[in-house]
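Shown next as structure tokens: one chain only, the form predicted alone.
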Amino acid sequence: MARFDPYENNGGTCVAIAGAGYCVVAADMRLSVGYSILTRDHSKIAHLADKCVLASSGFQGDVKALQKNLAAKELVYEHNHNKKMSCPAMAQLLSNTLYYKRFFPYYAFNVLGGLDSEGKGCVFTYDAVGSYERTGYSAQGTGATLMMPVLDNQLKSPSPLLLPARDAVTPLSEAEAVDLVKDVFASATERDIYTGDKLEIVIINSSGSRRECIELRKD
């Protein structure tokens, strides 16, 4: 007999690096199901907020919802408070929205990154059910599993149990992060078979937020 399933994966991967003074998220624009490729061109990133950045992997119906419920209630909060939300508050507001769906949560894994009031990039990794964890870098998605080991070699941030806490941001400058971020992809496509097409960079400093494009295999 059928079963109904309400869950559909449609891979892909994003990652996000926090340094000093910028924030760099990125994801692939590939679409799958299965052995499908549906379109090479969708973008999983989404700006929600005044230097705030989401990056979401999984079941793009949910993905979608996620982000227009967010959007809603980011305006919301913009015309009673009269200003942005920060990307510490985002964070927050994104954790209470997938806990409140627990039951039947949303198919997503979400990546988000930005700068904080300090200025200071921030990197915010959650699961399907809002656990989150304020980190240096993260990933997310198919290709997770391939990109982290490479990341925590070059990145790896100090235990939050040090005492004195120490800040969690990563050394490299930003062209550093970015010239990562291209590598670790170009190395996951070569073994995610729902990971390749394009890549979507978009880097946050303080002068404001800019989007870069590259190619990666097609295959």
Second form
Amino acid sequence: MARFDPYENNGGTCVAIAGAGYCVVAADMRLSVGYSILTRDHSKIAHLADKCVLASSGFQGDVKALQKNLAAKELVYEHNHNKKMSCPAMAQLLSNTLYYKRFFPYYAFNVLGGLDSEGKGCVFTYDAVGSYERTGYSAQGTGATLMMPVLDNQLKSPSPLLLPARDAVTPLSEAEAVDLVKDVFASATERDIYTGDKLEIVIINSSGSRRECIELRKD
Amino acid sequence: MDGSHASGSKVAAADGPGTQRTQYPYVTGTSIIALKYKDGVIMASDTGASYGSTLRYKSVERIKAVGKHSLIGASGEYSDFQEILRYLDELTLSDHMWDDGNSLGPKEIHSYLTRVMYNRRNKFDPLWNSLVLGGVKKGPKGEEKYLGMVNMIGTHFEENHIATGFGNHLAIPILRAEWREDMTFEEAVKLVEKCLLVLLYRDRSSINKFQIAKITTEGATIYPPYSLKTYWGFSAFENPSQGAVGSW
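Structure of the form predicted together with its partner chain (previous: the form predicted alone):
The complete assembly is shown below, putting the previous chain first.
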């Protein structure tokens, strides 16, 4: 007889691209399980602070628990320090939060994007148990295997072995980065059954943040 | 189940070595259909509950009113649903005792259920249900309709129309094609009956005794059970082996 399984894969893809003065964070809005679509209008993005946005896919129950937990910790931080948490601080917090559940992990694949203390775009990419790295761009989730090679090809990040260390931010303008995000999602939607319906894009720059929504294939 | 104790398969969480939590459901209800319409939310289900593939109970209510603004519908383990109803009674009682003129709306109840379901899955002692929560409550932007669901491991979302279990396969395509936000109650009943009839024909654990319930700003109404008219007279049903003659 089938045993109780505490996990479920609800699919979805998350992408973030950092530029000199901006960061684009995007995720599709499909929520599915197996071959069924549960809803076509489910946001995977959490606005954790002014300059800090988290996109997560995986198991929706864990994703929501994780995002709520981080939002609560951020609020406590705000009260204690009288300022919003910076993106690199949130990145470390997220890593610790994931590792805290190392032996019953959050089944969540995260991409954290925002601006660092100098106003430069930053992207942090994770695995489910908290390993993380600061990069210039990243994709996570069911469509990541389709998107990541395209991003590598288009954005050519400098090798992390180079000395002195180079900036990982991409050379694209904000508008070019947004267009690239739309293209990689439209492409991944063609082949990944867990990605589609709608694309939610959050753009953070020095003047604040804005949200954009575009339609994707629904089949 | 590893089969050591016949009675050990459903022990309450008195923890200790040898304790085993619910690993599978016993008595289960099938699909729930729910959708928003002009004045609120309509919900429907049959009144059957199965013991494996045996139809054990034929007259159970799987839709109940919660507080003043909400309806809950459940598929899955019926005793777990009864436990959930006890939790909700406790919740609405304590809410009432504040006596501050505030009351929990469908959104809050759904949020509460979401946490209960997710917490129990974290304890590896799940409540084996898919729950649908619908309601209407006056908010800052006027009347706000709400419809959401949560499953046994805590996956949850909001939608304009929801169907659990077999309904997710058979009823959702119908609802996606024909649902409108401004449907009248009569139109909504027609649509829901169309879905129930398809489920009756194709879901073997469904039965021809249905209940419809609605929730509006006037409150919840759960209608008495009734049957739908079926047609089984198709020639393929009357002589199924015709046109499929065997070799002997």
